[in-house]
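The chain that follows stands alone, in the form predicted on its own, written as structure tokens.
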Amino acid sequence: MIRLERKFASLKENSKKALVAYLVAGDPDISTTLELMHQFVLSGVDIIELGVPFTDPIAEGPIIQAAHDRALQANTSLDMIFSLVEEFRSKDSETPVILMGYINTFLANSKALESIHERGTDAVLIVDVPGESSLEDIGIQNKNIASISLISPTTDNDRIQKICMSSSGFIYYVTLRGVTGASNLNEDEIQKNILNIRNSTNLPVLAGFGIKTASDARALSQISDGVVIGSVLVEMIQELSEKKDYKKIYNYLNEISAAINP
């Protein structure tokens, strides 16, 4: 959590916006995920969000669902992901890493989660847990990791206040009504809702879901503290995995980074 706080403090001091990049751990394999993580950082990524593969990822669109399936077929486990982050830390001690997944996986490994900060993980985002709930509420005892929550366009003000009170790290504002990979961003609505969230918290508010182009990223970075890129990266990883030549992804991330921090 300290690593995450340090990152946001540095970005704020330098008047920069955060670029968060999502990929599914183990897609196409763990060694490639490690390579991608390091190259993401070199391409301008500030925070890495690792998807923990799950059999029924209900918040995901077809692109990320398929990646979860591929990672599970490759026998990717949560313990393998803990080890992956630990290996990442042998070369990168500063880039925050978030594990994003679903409650069944985390509850089944609640004991191991008590020490994941010692292995390099900074935060968790548990998609299918109400944002008002703390990690302790669901039986995860670790005050050294941040608990990141989602707020959507349909979240009412009472819940927004409760979610902000129980969250740490940052608030993930879901820019769309729907699943990951959807389109049709409404910038006016997003700006209004993010301003409303800021009335309830001093945490950074990042925008994610549906951000695909540099233009999208630039526009949303102007009304948030940063952007989360997911489905488009996962789709490119799948397209390029046969040859394992991911330069197109790194060029894309460089373009997004330049767009949000001109």
Given for the second form:
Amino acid sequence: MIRLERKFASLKENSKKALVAYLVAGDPDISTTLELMHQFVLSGVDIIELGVPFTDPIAEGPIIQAAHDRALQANTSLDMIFSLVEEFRSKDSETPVILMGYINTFLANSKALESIHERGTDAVLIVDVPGESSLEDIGIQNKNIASISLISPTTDNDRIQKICMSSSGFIYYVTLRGVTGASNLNEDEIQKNILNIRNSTNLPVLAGFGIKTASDARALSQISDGVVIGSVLVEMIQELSEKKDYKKIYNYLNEISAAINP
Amino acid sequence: MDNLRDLPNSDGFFGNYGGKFVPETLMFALKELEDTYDQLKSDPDFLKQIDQDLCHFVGRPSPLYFADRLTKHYDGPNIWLKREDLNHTGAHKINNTVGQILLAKAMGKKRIIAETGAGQHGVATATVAARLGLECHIYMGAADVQRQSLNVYRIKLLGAEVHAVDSGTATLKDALNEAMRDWVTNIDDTYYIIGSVTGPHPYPMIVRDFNSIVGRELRDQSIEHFNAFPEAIIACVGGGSNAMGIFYPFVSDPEVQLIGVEAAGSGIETGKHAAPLNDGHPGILHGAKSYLMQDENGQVIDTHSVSAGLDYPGVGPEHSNLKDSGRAIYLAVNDKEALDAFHMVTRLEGIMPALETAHAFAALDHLSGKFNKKDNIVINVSGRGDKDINTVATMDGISLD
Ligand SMILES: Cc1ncc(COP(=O)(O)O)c(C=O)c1O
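Okay, that's the form predicted on its own, but what's the structure of the form predicted together with the partner chain?
Below is the whole assembly, all chains and molecules, this chain first.
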């Protein structure tokens, strides 16, 4: 958790926006994920969001669903992901790592979750738990990790307040009505809603879902504290994993990074 | 036991089970649905409309029929059949869709979506959507599109679009995933008619309430026919809507045994089945906490059943609570037992049950000696078997081409 706070403090000090990169842990295999994580950081990524694969990821579009399937095919378990983060920490002690997934896999590992901060994980984002519930409410005992929640275009003010109260780390604003990888961004609505969220919290507000191009990223970073890129990366990982040459992704991330912090 | 009838609580929990575990975008739609239902469920005009539709469109009340030859065959208690197979469109599913489409209308929604396994809920949804002239999309696992092809064609004839879902196991659970994704995307104008007592609150309650007409009729009919409540009620359990509909009005009558029957597929011991209440443990899928077939990492396990409508790794949360409380018991019968029961009932009674329903009949073999000859037991005939004749023929090694 402290890494997240430090990261946002330093971004703020330098008037910079955060670049968050999502990839599914274990797609195509754990050792590739580790390599990608380090390379992402070298390519300008500030925070890494590791998707925890689940058989029934209802918030994901086809691209990320397929990545979940590939990771499961490679027998990726949450326990392996905790170890992956631990290994990542041996070379990178600063980049915050968030685990994003679905409640059933987290609950099946609730005991192990009590000590994941010691193994380098900073936060969890559980997609199918309403944001007003704390981790404790759902049976996860760990006060040392942040609980990041989603707020969407359909969240009313009453819920925005409750969600902000029980969230830590940052607020993840879902920029569209839809699943990951969709493309129907409405900038005016996003700006209005993010301003509205800021009335309820001092936490950074990041924008994600549907951000693809450098110009999307640039536009949204101007009205938020940073952007999350997911499906584009996952699609490129799939495309490039046969040759295991991921330079194209690193170039892309450098381009996004430059676009949001010109 | 009175408190069991007062559930769910305001958070949507039946004891430890239920709740609302969904992506944030859906929370607003669930609240909107909850508010609408809260307001309408005691509105006299709304209730009158439902009564009329159930009577004139669905053809209710469904008979309580004495199964004379089946009773003689078992030489045990009197066996009565609650004939949901005689409903318009051929199953209990229409009771729920007739109600939910009125909620959709009251909420001003223009577009209807639903998931389906056996296709009965798809047909029942496409039927009510056609009747109101609403756009309708049905999600169905690609494997089920194959084995329930007759229903797929019926759905298309009714003007709905069928989306075959290839992801995951290509069965009911994947159809539900895809329907939820559609709903998140088209949240403003779309109403999602869930087809069983599953999903996030308030669906398990709403679907139960609309199906409870079955149990309410049975209360009157059993008094009329044998001047008592039945000793036991037997119903098959996929998601659990036909069972919940007939059980719920009797939950506070402890003298009535409630017996649910899950699909044991190739046999519980093989692990290839669809019986979470018999061989699963609590977890969260599709918005609610309930018994679930899952591995030690919380990944959902593939299910197996000859019956598409029972081929689901989860079960409605209220059943989980009825199980834990001991108020209901849940048996499991395998594919072969269900198929044998299908043939037996067809030959003995001239009633061809759906393969789902055949599981409830097959439970009779497990219950021999449990009842006295003068007892009356009721089987919920949740649907008719026309849709299944291709599957039955294949299993019997007969080609219909
Ligand atoms: C005839 C029939 N019975 C039972 C079921 C199982 O559903 P539920 O358990 O919700 O009643 C189905 C589902 O398709 C069905 O078509």
